[in-house]
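Given next, in structure tokens, is a single chain: the form predicted on its own.
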Amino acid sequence: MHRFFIETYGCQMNVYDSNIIASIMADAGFERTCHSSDADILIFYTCNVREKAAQRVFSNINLLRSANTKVVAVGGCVPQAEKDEIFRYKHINIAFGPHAYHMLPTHVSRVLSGETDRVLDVTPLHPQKFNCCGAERTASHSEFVTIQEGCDNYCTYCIVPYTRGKEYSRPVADIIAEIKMLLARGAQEITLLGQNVNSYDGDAPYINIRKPRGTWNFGRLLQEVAALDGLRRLRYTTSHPKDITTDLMEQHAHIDVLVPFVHIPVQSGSDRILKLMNRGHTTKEYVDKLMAFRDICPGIQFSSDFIVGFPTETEDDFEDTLNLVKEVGYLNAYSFKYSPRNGTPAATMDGQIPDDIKARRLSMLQSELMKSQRAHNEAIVGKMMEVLLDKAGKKDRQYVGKNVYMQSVVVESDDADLIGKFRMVIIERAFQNSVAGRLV
């Protein structure tokens, strides 16, 4: 029998996506293994938003090629973006863009058979895709599901309107069978994933006889998720600012496995970048939404995305970031140097900023963004949350977990089974990247 290993790069609509091709590999007769070195088939599925994620890729293919080795495939954004030059890395067999991981299993058969040694498939958006979940497929405690894919706000930086196509949401009933599917096999906690999963746009001709046919947003496909039985936590990412809505807001208000924590990515802080960057609001309209977020839902907590160093960025404009940072209080975020995409607006702009600037820049930020962190962390010690337990600590008795607000939660008991359970811990001490407890 024919072994595949997959490796996995950026974000968690990868991570779904990786998990739907291993189903539909197992179901087609191959087996997966976790080490490369067991495997004949090689499949690394790539990101492509940042360049250093597309050079490991080619990097890691080199180190994990053995004499075993029969096929690789490199999959999602990667290929999509370079398909005219993918084949220059000469081992790789087949390069398939993130609309046809569900051909997969068909390439790999011709490959081995030798009826080709070469495989480009980059089409665009096939619903078909999201139908090929697999017989085989296994859930874990906490899962994703894609509900919408695609972009068109065309931000100038952003290489994914150009990779994942425009927005596409998959109908209702679809995304309630796979959930619910998920959830017979043990998930308990969901997390909806889209490129700007708030714009969600649905028909759900069938899904509930009580309500009307025709087009649902996201708040409304929301409350019929969190209705199924099983469901103990649902969360969702990334949403645009622009769509976020009194609706949604409410939503947060309302509906108790609703997680209070939501990723919403500003990416600069100065209103001339943000026109640059094409990201149809201004800074006041952002915080504007969070304090209306709020006001609705106290206690709701955010998270963010950050850039660094986009074209003609000056020290005013960095200083305008760092304040927008101070202001909001974010419990976490996520900070980048600007990285060109060939593709994109912003790379060929005027007014690229040297790599020495972007990291100073990236430095001053992320230490401001580590202070409301460890604040945030500091916050909860002495009270009792509730904690889904994930996977085993670095030392013996050790358990890691996430609550509601995603921080990272360490324990220490003498059970053997706690992953995948929830469990109430009186939060004691606070680190700068997770906090500990007791188990109540």
Ligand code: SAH
Second form
Amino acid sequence: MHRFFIETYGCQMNVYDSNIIASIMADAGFERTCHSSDADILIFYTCNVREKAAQRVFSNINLLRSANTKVVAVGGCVPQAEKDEIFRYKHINIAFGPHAYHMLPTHVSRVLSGETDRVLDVTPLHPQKFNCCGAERTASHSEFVTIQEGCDNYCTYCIVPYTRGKEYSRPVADIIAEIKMLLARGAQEITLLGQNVNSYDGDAPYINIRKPRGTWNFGRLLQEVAALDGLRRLRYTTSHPKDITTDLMEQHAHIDVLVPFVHIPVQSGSDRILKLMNRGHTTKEYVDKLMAFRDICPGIQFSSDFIVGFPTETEDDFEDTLNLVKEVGYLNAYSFKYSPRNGTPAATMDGQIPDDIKARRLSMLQSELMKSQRAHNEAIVGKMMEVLLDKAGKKDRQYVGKNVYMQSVVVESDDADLIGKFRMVIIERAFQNSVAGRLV
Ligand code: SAH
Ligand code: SF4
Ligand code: F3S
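Switch over from the form predicted on its own to the form predicted together with this ligand, please.
Next comes the full complex, this chain leading.
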């Protein structure tokens, strides 16, 4: 029996893809192991969004390879962008893009049989891969489902349009069938995934009796998913600010399983930088949308992504970003130093910012974001809220779960099996990255 080990890097879509890969490999008769030393097939599913993410995989291949290793397969966004250049790292047998994962068992078998020791499979998106979900797929209490893949926005810093390809929306019926299957296998929380979920435009199963076909937008899809039996919480990510519509805000006001927490990356608070980034909106347009969202759905909270040190970014531009953070009051946010990516327009722009300046701006931004996060954690002390318990905590009897806002809530209990359960909790203390509470 051949055993495989998967190491996953990058975004939630990579986690989703890796789950599918594991189930397809299991269907093909390979056995999964959680210990790389027990595996003769090593699969690395990679991210290319920043230099560091891409580099980490190559050092890990060297770390994890052993005398047992018969196949090294590198999948995802690094091989899709690098194509056959990836084979400069010897020891790689199979390089497959995010659109070729359904072919992995075939490629692995060919390498194992000695037919070849090098396979490159970087086809552009082929919808067929979505129909290879894997019969062996299991569901945890919280699952991801890709509804849309690819990006037509071409932000000038970003590699994703070159790795995930052009935007493609999965048909509504396929998405619904997959979510129903996951709910039947025990999922209670679903996160819909896409590079731009709110530009979703998928084949509809029906519109009305007279007009059976057409497309549904994201709001219509949300309604259909929300109505499924057994679904307790619905999330989605990522949204592009320019595609946030009033219709979407209204869905939040009407659909009770839809969480009041939305990730809306802005990247910068400077209009000049937003323009150079090709984001397609100004800071004011962005803030106006968030305010409209708050009017329609009181209590809604936001998170965001930021890039510091984009080419030509001045101290004033950066100041604008800090001011935006103070104005919005994000519940949390991810922030990164700009990382030049081969083949993207920003990588060759004049005015690249030295690393020490990027590092200083990043730490200033992060301390501002941490203040905001801490304030949000303190604001819920004394409140009672529903928490979905995800995992055991570090200490004995501890559990860690999430409220609707994705805040980590730590509780203590003698109950042996709380994982995957919803419980009411009174929040008692706030920390930087979590809060502690008491089960009601
Ligand atoms: N489709 C999503 C996610 C893109 S990648 C979106 O549009 O929001 C996730 C985040 O990585 C981006 O929001 C951005 O903040 C960051 N990112 C992308 N390219 C980057 C680069 N070249 N350097 C630094 N950060 C980058
Ligand atoms: Fe990248 Fe921009 Fe597309 Fe997001 S919207 S994936 S940042 S190009
Ligand atoms: Fe990384 Fe590809 Fe996701 S570059 S962020 S793994 S889409």
